[in-house]
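As structure tokens, one chain now follows by itself in the form predicted on its own.
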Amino acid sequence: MSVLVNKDSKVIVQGFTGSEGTFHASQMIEYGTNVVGGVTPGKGGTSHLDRPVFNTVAEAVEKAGANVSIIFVPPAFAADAIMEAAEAGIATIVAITEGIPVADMVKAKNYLKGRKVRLIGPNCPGVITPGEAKVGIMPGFVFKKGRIGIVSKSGTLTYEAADQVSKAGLGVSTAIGIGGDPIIGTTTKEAVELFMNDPDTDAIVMIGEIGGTLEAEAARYIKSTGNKKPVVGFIAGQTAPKGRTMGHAGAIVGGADDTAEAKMKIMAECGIHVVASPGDIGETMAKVMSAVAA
């Protein structure tokens, strides 16, 4: 068992029969992800890619048992999406869109709260379990399995992360792309607290970028456990000039502490291992636990 996703999860597709949704189902499927049907209103009783498809959510969860959804939705109607699934009984929410408007978000995660819901992303690549589960649109061939967790709130550097763990010889347990958007489901500490909490892994990679304040309290969670794995730290943005959004919605700079620079020493002072370089991650990580090993 790993966290969130694993080779057992039931998923539906929310905007299965889309092209963008036909194409990552497909690769999911055919990764060995165990894709019960999808919901696309309008065309329940129909099948696509040899899966039933489903009127509601409720449908699918009655009919087929599902209980991770992941969505495709286009933005207008994608939070709308995840209170559907939610409202269902989902219990794991991977929200792939991007741009979905912010008062929509807002309305969304109030929905969540008091439910027994996880809600991963907005505006992320998703969740991997590898040789068991890819619920989202990373390259699955990256992720080799292992024990060591990645959280990330950028898709190309969990990819970067995870080719360097696997060829310092470690592998995966679980990667969760939380996403770069102001308001999300999933923290990084909250994703940092499943991973210290999974007896299958063994050490975390935690890469945050500029803005917000999400990688400073996951620091001081990870300090208040005693460090009880080793975590190794990356924030992209080094050189990012102060007032502007760099990429991700989530990633502007407003004050001293959501600089690059401030989120480092956060992080080294509660005793994470931080590189100042995505290309040093493997390398480090495989000192780390080497040293832990000895």
Given for the second form:
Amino acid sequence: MSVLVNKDSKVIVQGFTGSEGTFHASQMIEYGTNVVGGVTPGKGGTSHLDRPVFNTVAEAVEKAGANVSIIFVPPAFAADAIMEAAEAGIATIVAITEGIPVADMVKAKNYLKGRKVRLIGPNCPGVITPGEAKVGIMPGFVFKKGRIGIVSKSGTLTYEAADQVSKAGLGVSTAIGIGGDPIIGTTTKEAVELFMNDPDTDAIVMIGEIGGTLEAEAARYIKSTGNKKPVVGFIAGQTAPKGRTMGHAGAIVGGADDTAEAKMKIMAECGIHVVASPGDIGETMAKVMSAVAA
Amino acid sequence: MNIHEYQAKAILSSFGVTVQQGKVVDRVEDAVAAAKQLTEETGTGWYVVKAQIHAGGRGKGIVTETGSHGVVLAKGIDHVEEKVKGVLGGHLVTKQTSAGGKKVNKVLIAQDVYYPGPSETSEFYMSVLLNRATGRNMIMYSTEGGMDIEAVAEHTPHLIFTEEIDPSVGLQAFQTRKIAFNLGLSGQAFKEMAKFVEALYRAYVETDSSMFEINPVLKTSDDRILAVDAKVTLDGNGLFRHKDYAALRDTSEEDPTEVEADSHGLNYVKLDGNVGCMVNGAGLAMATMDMIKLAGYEPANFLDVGGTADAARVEKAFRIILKDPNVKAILVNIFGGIVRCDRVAQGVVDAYKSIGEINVPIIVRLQGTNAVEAKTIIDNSGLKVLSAIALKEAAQKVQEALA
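Could you output the structure for the form predicted together with the partner chain, given that the previous block was the form predicted on its own?
Complete assembly follows, chain above in first position.
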């Protein structure tokens, strides 16, 4: 089963013919993702990477049956691309673009409300279900197939976690990079919820960072499920100074509740196996899993 | 992007937000003429001299050289020069600056708005910001103006109100009325406040801002509403729509090394520790800093080299980190995905040779695509570089290097 994307996903690339879109679309095709085409307004009717190019997302849905879209459109036009995909009836939108103005995302988020669509990102590495579909920019080989779900705000830290989990003899069901912006489509809690309800996921790695309240919200949800599946958690930014943006636009400590320390405390109180060092994610998950098996 | 009070007031004013008027000067010689002109325009007889730096707490802050506060009152034109001398050119230390303070390159000479009149003056707090939980903008306001809002939030949270704005329709008139009522206003002041809030929110949206903080908003003794101070943070990602605002950036307010790093597309934040780090990806960079701390040291910086860690970028990053004399070791932590580790390793070796002598130990941890080949390149380079593959191993190597 896995979540969000699988071998049956029909993926289109918005911003298909640009350099980023071209590079990552080739990598996704090489991985085995079912890329059915792409959208570049004005280039409809042509072909790129042996796939059809469409002028609009609606056309890609109608003619190629697309149900997943990945967005590489530049920041100034990305929110528009998200809304176009939603209007066309795409079920899962993955927005990779970094640097979208917050005001544009306020509009896009509002536009998506009440529609049957899931947005992942923006400013994220995407989603991968190992062996089935890679809809993102992550290095596919790091993600071995298995039964651990990963949800993370960060790209390279997701790869790190997947690598450790694989080396600990486990593997990944699906990894979701939710993105590091102040406004994102899918929250940590919503991603965790997908894994809690996925029969192919036995445990979850949840990686957060300073800023906002997403991890606390997810932790309380996990507790409310009666800790149905074990969760290993890590929060990046224990040493980050207050009031400074650490790379990700959303990674900024505003008050007392969004520090790494405060988040780790809430997570531990909610029964999450919190690791202080990012080097311990894999080992801790292995221990937790063998305890479950015993 | 942060801007100065005088720049923020100019922007707000252009959207019809009423602000305390003032003249900005950067030379003591210009102060008296500026004050006289302000009197002609506003009729003010007293003047408030305000240091223009990017930090809060200026009123209570102290100028190291003169002992003056950062915001001072000149009770008459004859006192202006003396008061400006006490602030301009000195280093202002506030609770938000470092111990060395920030150099005051400009002062704002502002009108006195606390003049006596038919009613008492009152001070309010108002900010506009994003509610991250709902993805909507909100106006946060309080009757407790002129003080530290964090203290208000802690001690009297019931005195802080929020009004969230529906993006599909924008701020509505009933909301501006609600705000004015909650602030206890009536009559002329009530009408003025409703207009003030409407203009303020319009300015927020049309400037692509990520934060407005007006503290205090003043009700004058003749029932006018004014922004006495203004803190405006513009959304850096929105600046492409506002080319004129990009010019408001004052790089003298920023750390010079951070400015240089930024000009090379490197995301660098200087910190107080002694172990430098160079990482790809913001999350992994923060995690690496945390690991340095767990190993018993303090990180000297945050540095995200981004997705293309080639030799030129690695060299630039090394040079930036080495500008900090506190750095005793450098940890390079790269998770190669699309970027191949052997290329990064070669980049490290080339950068090392190009810089010449690097007198601190370097620990390189390369994981991911071609990690083993990368380790071989580092180990065979003959350089004083320790290599690691696993994250925990890297932490141990840092301890070994500094032991």
